[in-house]
Amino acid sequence: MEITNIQTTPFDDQRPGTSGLRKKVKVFQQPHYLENFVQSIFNALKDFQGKTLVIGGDGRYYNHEAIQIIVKMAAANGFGKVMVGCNALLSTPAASCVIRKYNAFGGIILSASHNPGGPNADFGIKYNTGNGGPAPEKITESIYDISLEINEYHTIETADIDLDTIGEQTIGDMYVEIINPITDYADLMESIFDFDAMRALLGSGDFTMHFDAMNAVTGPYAYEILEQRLGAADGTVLRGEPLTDFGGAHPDPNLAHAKELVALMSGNNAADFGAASDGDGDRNMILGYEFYVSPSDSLAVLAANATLVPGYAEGLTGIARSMPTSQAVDRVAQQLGIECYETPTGWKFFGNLLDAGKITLCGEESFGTGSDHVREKDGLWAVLFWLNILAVRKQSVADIMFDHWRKYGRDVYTRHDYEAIPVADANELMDQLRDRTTELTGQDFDGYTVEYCDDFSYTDAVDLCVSSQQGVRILFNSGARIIYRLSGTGTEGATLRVYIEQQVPGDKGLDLDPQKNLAELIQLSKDIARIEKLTGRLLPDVIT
């Protein structure tokens, strides 16, 4: 079958974010633009030829398109093996986990997360590498590179192929596996967690339960796990068909995104746990009866009972956060006699670290949490890690909340986005922030002094590349937080997130509603930054 080599001409926007390029539908259906991309990937790789790459991706609109495209450029740069999801559908920690499980030589995932789908929404491609995770800044940025200098892409011309049903194919002198997208990782699942004790909690009668998919590609995950292997009674999952354009829903879950999940958690005929996950299964939203869990506690409590969970029985090599994440977990660490490492948003930073066996556990505040199983943030797999330990202690999700911050303390927190801020508003506005973290050290805001102030920068624990730029932070003596950052998932504008945190003793902070306890920090929040002045937004979006 021969090779067509079709010119084309760069596109000036095709930088990687934190999590891959995503843009607007109508910008990937641009004549060449899906097609530039992803030669700049494979023009980037090196000695993959003949070997195996894992397609797969959130169900979203353009998804089947884009994967048929993929599939016949794979052929024509060499690859001797693809495996894509059947029905193209393929959640991101799944992803990674085939490539781990087959020795993969990495993959390609079509997701735009938590971000809408639609013909008019968003849609986002990444590359992961060998190790299952996102492919390090070394790699995207000579992806970048490549992309504004390209001037042909490699593919071949034959029909379709058969997403639809398991086996194998051929595309010239490729083989296309269309697998099972599910069993690999309920498998995996099945090997860390004590299924027994959450089978018995589930059917005890005692013990109710809802999980909301929106609408995404964690749907199936969850009836597969929850309903078939754990009993849990028909209907425990919601939305679980994986629609193109997630039900017309916004596939995020928290507090804002998941009203429905939320309302069924409260008053009389009300579940003892509830949970959600987002657009291509990496996320997580964990909630009790009347009562929310924040992702930085969620961490913290994962951490503090992993012991309980047969896959980290024998405790954790470390653990790492996100800046922007609460030092909830850093008060775990410190007592289980582990290290903490605090790195830039993003999920390949953690990467590193895991390869090396540095930590065994971490998160970012972003409803993302994961561990050394895969090289991904796991959605589904934070649900049954507190299903498990719910199954143990046989306490609900508060008293477990409520027993640890007796014991470690409360970081009473919130995250403030402002959504489509223009760009240059809002990186006028971190560029301030920059030339002011002198100026602001020392100085007194109404009873809170600032500690200390800087331009976050991290150097890798392993291969010690520096990354700067990732937040401005602002300590304060009293151990209170405030933290400013451009999101990199987005695809309209800039979203600003605007992180509140204050430590408060466990016995003082059971009770405590975050947004009124951090009123002061709130309202300080907005004046240091200038927010209103320079960006006119009043009011945050989305408040979590």
Ligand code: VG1
Given for the second form:
Amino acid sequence: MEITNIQTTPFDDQRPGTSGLRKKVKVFQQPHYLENFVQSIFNALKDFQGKTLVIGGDGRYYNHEAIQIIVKMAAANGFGKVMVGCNALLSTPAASCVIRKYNAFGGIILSASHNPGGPNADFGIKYNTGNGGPAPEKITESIYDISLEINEYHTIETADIDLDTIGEQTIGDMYVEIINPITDYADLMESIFDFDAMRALLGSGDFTMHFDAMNAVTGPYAYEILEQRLGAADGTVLRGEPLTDFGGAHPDPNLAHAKELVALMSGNNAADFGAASDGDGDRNMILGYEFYVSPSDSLAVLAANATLVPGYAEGLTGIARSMPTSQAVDRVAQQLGIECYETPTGWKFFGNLLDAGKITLCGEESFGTGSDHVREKDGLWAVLFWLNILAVRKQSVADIMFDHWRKYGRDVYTRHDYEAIPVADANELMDQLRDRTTELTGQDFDGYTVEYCDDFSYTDAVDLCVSSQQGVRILFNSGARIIYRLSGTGTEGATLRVYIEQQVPGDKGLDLDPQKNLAELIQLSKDIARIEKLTGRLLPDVIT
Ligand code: VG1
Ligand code: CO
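Starting from the form predicted alone shown above, please give the structure in the form predicted together with this ligand.
So here's everything in the complex, that chain up top.
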């Protein structure tokens, strides 16, 4: 095999964000751009000669081309084998599952998750380690450092591989195995959940569900698991065909982007259970009849009902949530007598806790929940978890939620996103907040007294690595919180995320509309950060 060494010059913008490197497709299509980043990943790793690399993607535009480039570079760099999802598809949780099941050295996932796809939209790439989880910060930072100095990459000149036929091929000295992207993942789901009980519920004749795959990667997984293995009615899966541009839509499972599904959940003939997943299959939205479950509440319900699921019948070792996620799950952990960890935003921070057995469940407010079954958040897993609970408890989604709030109280919660702000303005806003954390502590705003304010810094409970500047949090003495941070996944300008939360007793909180209930705190979030003055924005672009 003839290895070609190509001379290149560094790009200065290849620092991975919350979840890998995300840029416009056009940026990735520049000569050497993707190659530089992939070589930087390989240079940051050691001892992978002869080992296996898993490669998959969410099916978005440029997936096929990128995989051809990466496979050739993997061969030239000395990997022994690559396992690639057929048709270039592998959902993020399925990639994690495959890396773990086959003891691969690591994996490369091509996805920009919930960001739109297509020639003028977004693309992304991230590296996952042998535990199946996103590379921790010390690796992503070393990839970035290497990308700033790179001067050559290695590839081989050979014909493209056939990505659309399951089976083995070789490229140079390296094996290429094109795998069925669904089977291993579906088998794993079947080993965790009570498929008999779920089949009985779906076949009972008085329970209907819809799953909106948003023309993204989970369509084929949902057909196999929900319609084939669990016997859900034909047509349960909506928008089930993966499209390179997600049908022009935003594959983000929330009330704004899954409107058709939301409409099917109310009025006559509405379904009992509705769910959706995102571009790469790691997020989930849960709906009941005329009822929306906020992701932070969903995590709390899964934790409180975990022993109803065969895979968690022994109970949970501990729980973790990202810092901006509501404190609802903390009270469940307290009741269960287990630890609840608070981590920075991003799944990479859960990996060590899961590997060390310190936690079983974890989640984020951004429609992400998961467990120790893989090392990524997992959209369909969360949907199946709810279905398992519904099958055992035989109550509606709303009744389960109401019961939960009565028992644990409720955290009324909302997130306001101000998108595409000029980067300098967004940085100034965060800087001035950081400068004022001491001054804000103890201040009273019309009865809301700040008990504590800081810029969140996290020390990993296992390797003691410190991650600082993870978001400014304002904790009020009532238990309410306002949190500010900048997104690390956007590709245009900066996105300011403001997270607002207030606890209310359960029976009082049952009917509260978050936007109305949190109106004073929402106003306060604008005033304290001087959002209008510094960004010119009066209202957020997206509310979840
Ligand atoms: C967002 C979410 C975060 C999530 C990340 C990746 O990050 O807030 O909770 O882990 O997306 O999810 P940010 O930095 O934009 O707030 V996904 O489904 O895009 O892989
Ligand atoms: Co995602």
